[in-house]
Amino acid sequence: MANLVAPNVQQQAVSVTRKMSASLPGLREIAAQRGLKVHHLGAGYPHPEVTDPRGFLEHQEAYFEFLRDREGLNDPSVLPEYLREAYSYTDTLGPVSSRQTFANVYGKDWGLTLNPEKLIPTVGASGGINLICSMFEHPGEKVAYITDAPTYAGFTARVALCQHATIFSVEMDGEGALPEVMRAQIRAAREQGYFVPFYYTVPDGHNPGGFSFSQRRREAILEVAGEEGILILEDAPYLYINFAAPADRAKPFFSMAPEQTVHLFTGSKIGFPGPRVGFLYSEAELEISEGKKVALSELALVESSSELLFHSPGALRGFEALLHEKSENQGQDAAETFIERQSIWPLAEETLVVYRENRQILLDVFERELGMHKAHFSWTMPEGGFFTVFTFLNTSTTEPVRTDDAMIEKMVMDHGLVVIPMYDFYPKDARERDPGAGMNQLRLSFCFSESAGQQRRDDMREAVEAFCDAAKSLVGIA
């Protein structure tokens, strides 16, 4: 067999979440052999209880029937327009009606008039990350991305695919990324010859940070980005998974400065995960050769069409159905009528019921079991999203807890607990500055279990209690 040589190609490190996913079947088998029940506190997946497709499929079918009736077709041999469009090639932008509906509903939620022609369909928010990175990497210039320390592992994995791209990371406190450190990192990257296009973050329900940026910090970050001339790439998967009171919710970046933001939406966390519907939206303009300015959305559309020419119109139409609700009954014999939603929040509230309950169980058990031991432990207060970061403060006289791979495997085999260490969420430069970054922390998720209803609540409580027992054992608390 011939030996193929791939010049300048390096094997990339596998993320800790991927390693855990790969090793989990074997670890689960060992735990089962030891008579242990496996507790899920690692996976950041949407809960099956809120993603049951049966109600959605029924709703979608009724909406499609409404579209057929609206066309006024009586001949069953004639193919309805919605059906033809859902199973045909479509423009890279996807069906006009789906984009227009989303622009209307999403725009109302955030006080914006969105231009549907600037909505670029993506394969979830991950597809948006890949799209915007590819757009800036194609010229071949050295490029540096600014992001948080820690940050979403999917972003660091994507950056690692490009040999002339790197990350300059910014430490965070309890309000978000530190603005002056961000400014310093932007300038340091430029001094080393890098082009700096954007700062990437997940400001609402930060993954993996387990908190949301304050309004004051967002404004400070926006000011730095504006003064330094970079964009903000706002990844917003948990924008509607928000546990704060409406009056206390911070504004997303794109609602404050759409001309300076690239906003990534995904329907995956509000009950529509499988079809991977997402959108990239920006009103920014970029200066290209000879001082000419071009809309970022135009460049993104060209980039998108070179990678994924035809998005699934059926998936986009299905999402369009989700953005419509049945109107008030027009009479017993009247056909069902659908109207455009005024907001996505009522739709999201159906999923929030589960996540809000799980979150409260986690926080209540932590306070009950560990509240008197806060010299040893701390945890973030999740105002949105799926996660909290749990920290071993290592103040006891016992050997410091080190959340490395061996400890993670031991948690599964000895306690049946699936947890994710934080160290791999720190970009390379952050670990060079602090080799111990994340080595005393775990990312715990409260979103996923394999049960529903009261059994889900019982399983979540049992999982958190098992974790508290394990944590106390690790620091020598009887």
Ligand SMILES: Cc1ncc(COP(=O)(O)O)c(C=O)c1O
The other form holds:
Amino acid sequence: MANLVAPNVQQQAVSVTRKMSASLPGLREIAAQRGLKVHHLGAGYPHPEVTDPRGFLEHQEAYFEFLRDREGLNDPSVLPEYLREAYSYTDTLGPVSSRQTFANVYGKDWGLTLNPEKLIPTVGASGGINLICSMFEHPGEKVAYITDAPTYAGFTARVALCQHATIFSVEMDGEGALPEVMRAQIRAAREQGYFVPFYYTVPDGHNPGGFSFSQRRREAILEVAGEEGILILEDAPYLYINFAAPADRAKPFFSMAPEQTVHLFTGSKIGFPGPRVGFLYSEAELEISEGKKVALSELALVESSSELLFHSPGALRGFEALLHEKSENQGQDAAETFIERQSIWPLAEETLVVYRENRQILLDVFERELGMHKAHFSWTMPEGGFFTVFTFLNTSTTEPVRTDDAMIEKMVMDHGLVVIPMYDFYPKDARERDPGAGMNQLRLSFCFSESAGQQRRDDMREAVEAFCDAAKSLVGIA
Ligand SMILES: Cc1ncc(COP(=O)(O)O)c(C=O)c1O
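Since we've got the form predicted on its own here, give me the form predicted together with the ligand too.
Every chain and every other molecule in the complex is listed next, the one we just looked at coming first.
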């Protein structure tokens, strides 16, 4: 066999969330042998109750039938345009109608006119992260990304793939990343010879932070980013998984400063993750080599055309179907007529019902079981997203609780509890500054269980009760 040598290739560490999901079947078996029920407070997946595709497939079929009708096709042997397109090569930008529809509906929701020519289809938000990182990594110069401490594991994993890219992280308080620390980190990175293209964050329903940035903090961050001349990369999977009253919701960065933001939309959390539909949107212009000014969307498009060639047109058309609703008025031949939705909120509401209930169960059980022990524990109030961060304050005289791998394994073995430690979400530089970062914290999710309806509610309650019992016993409270 040939001896293949790749001397500069480094194997990247596997993230703790990936490790956890890989080891879950084994742990599940052990828990079952011990007569324990498995309680899911770990996985960040959309709930199966809201990702049953059958209703969607029917809706999509009816929408496609409507398109056929609109083309005036009565002869079933003639191939309709949407179907031809769904299985063909398309331009990298993909079907115009899908982008136009999304631009209309999303633009209305966030109060701006989106240019569909600047909507670059991506393979979910993950594809958007990859696309923008690749764009800035190609020149080969040392590149530093600014992000939160802690930050999304998928982002750190992507950055680790590029050996000349690194992270300068910024600590957060209850309102978001600290603007002056951000400024200092941008400057420190530049002093060390790095090019700093953007600050990556998840301002709504932060994963793993378990909270949303305040409006005031967003404005302060925008100011620093503007003064320092960097972009904001806004990852927005939970923009619509929002539990705050409409008047209390902060504005996404792209609605405040589209010329300074690269916004990543994904259909994964309000629709389905499987079709991998996402869009990158930005109105930013970049000064590139020889002082030339180009639209960032143009650069992203060229990047995408060599990386992806084009996104699945069938998946984009399916997403377009989701952005239409049945009209009250029937078409001429009784075929159903569809109209563009006025907003994505009602669509999101169908999934929000489940998350809102689960979240309330979690917060109610915490308050009931741990409310009188706030000297020992704290937890974040998620205004959006899937997660809360649970902190052991370690103020008692007992041995401090360390949320390391051994503790996580014990939670499964002794209590059937699947939880995720926070330490792995802290970028390397944050852990160097504070070796204890995240070592007393867990990320608990309230999005996933294996049951539906009343059983889901019961399972959620049981899971949180089991967690509270375990937490109390860890700090020595009877
Ligand atoms: C912050 C964040 N970004 C990106 C993703 C991945 O999203 P997608 O399925 O669109 O790639 C997730 C999924 O959990 C996430 O939480």
